[in-house]
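Next up: a single chain in structure tokens, the form predicted alone.
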Amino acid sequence: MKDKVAIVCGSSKGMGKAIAEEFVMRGAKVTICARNEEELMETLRFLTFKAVNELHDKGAPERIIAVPADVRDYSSMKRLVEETVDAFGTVHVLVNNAGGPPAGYFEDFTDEDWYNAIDLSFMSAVRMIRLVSPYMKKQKWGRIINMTSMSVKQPLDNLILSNSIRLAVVGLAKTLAGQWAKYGITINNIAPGPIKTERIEELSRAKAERENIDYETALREWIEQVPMGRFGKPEEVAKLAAFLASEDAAFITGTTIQIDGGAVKFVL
């Protein structure tokens, strides 16, 4: 990925952070963006000091620059990748990374709760594409990442906002991915499932109010769902995410791979 360009988007902590960090000690030039700016400029400072005392790369801070910014909001995504092609000329990969919807039951949620979870889990994918696909055509080379769930593959109970929602983004994954492959663009879908990260922890703190257990219970039930029996690692999934991303992997285009230990069921 040596001089490869990168956005990921919500990479100031968990999943996102992990592929930025695999990305710059990989050589690759990344641009990190979340909402809250203050998280997102600490992981900017850790992400610099790594590249330059393990990679001795004194290059690094030019390497690697952060924008604040919500993927639900087309401005904010506009000057994301105006920014990125300022300091670094082009896009050639782009991570589509967000936080996902609210748990809950089909009865839980009003017109208001769909449109906004559309809008976080869908439209911030269609967008992120939208702007950066240009470059990517015109220099016939893209890498685009989607980050889904495990729930496109094998539905969580509580989760319907996401079960939903999410395989939305695999339509239209695949759908580009046959359009836009004479450009030299593949577009791939990622599907974690128990990842210990924060959204783990909201989701098992849901749980255990909405059935009155404790919190640890909550999260050992997501490990009994995994054959591996344990959480996985976001540095696991940022491999696969760079993996995706170079160039061993031009022939793998309109895929939804899981990275589960296991935990999905299905055959196909």
Ligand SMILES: NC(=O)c1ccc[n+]([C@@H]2O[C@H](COP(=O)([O-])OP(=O)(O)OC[C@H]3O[C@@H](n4cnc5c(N)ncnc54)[C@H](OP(=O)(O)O)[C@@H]3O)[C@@H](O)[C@H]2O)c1
Second form
Amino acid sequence: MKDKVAIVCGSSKGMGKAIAEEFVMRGAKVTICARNEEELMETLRFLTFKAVNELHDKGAPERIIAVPADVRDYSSMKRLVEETVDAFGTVHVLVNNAGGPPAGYFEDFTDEDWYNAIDLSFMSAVRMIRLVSPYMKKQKWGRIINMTSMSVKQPLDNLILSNSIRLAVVGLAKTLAGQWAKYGITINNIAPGPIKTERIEELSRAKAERENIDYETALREWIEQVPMGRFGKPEEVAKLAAFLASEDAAFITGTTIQIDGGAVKFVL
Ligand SMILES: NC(=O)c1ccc[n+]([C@@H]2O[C@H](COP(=O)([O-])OP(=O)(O)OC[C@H]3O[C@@H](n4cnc5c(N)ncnc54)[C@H](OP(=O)(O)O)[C@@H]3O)[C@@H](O)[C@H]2O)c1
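Can you now output the form predicted in complex with this ligand? The one shown was the form predicted alone.
Next comes the full complex, this chain leading.
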């Protein structure tokens, strides 16, 4: 990925952070973003320190930037792309990622909750793709990677917002993959199973409270769905993202790749 320019959305922690780290260590120029500015700057310092120390890359401070932004807000997304292009000249790789919609059942949610989830998990991808695709089309090279969930293959019981809205991302990716292959742009979705991040801790706390069980039991219930018998690691997801972003993955487009320790039970 040397000298490729990547924007990784939702990257101050969790899988987004691990993906940004993997891209940085493979030599890419990387823009990270998140809403909480303090945590984002902490991640920027961490990534820069790592590249300088482990790669002996004195230029690392110039090839990693951080832009505080909310993927639900078009003007901050526009700024994210503009600042990336000002710093690095173009965009080659886009990772669409953010927090997930809240857990709950159909009866729990109002129209406003549904529209918020659509903004967070679907319109964010539409808007970011609209902003970066002119650069990708012009240079005839692009990689778009959408972080979705194993729920696009197998609905998760108390995650109706995620189960419903993430499928729109899959439809979007599949449609654009066919239409934009001629520009050398690939579009793929990563569908993680339970990965040990703050999101899974947050979902487990919500489940423990709702079902009146303890937090450790709620965590264990995730692992019980996974034949590998453990949570996935954000770094494992990052390796998959780096492969999809690479030249080697040029013939892979329109796919949804599970990374779930075998949790999804469907054959296809
Ligand atoms: N962990 C899992 O097991 C798992 C499995 C399947 C799918 N997923 C999905 O994969 C995605 C990433 O999960 P994760 O576990 O890595 O989450 P995480 O640890 O909670 O990290 C989420 C990251 O996104 C940022 N973010 C959240 N909302 C944002 C917004 N509106 N605009 C910009 N940045 C935002 C967060 O920072 P700020 O809060 O400061 O903005 C943080 O950096 C989520 O959509 C999640 O639902 C997770």
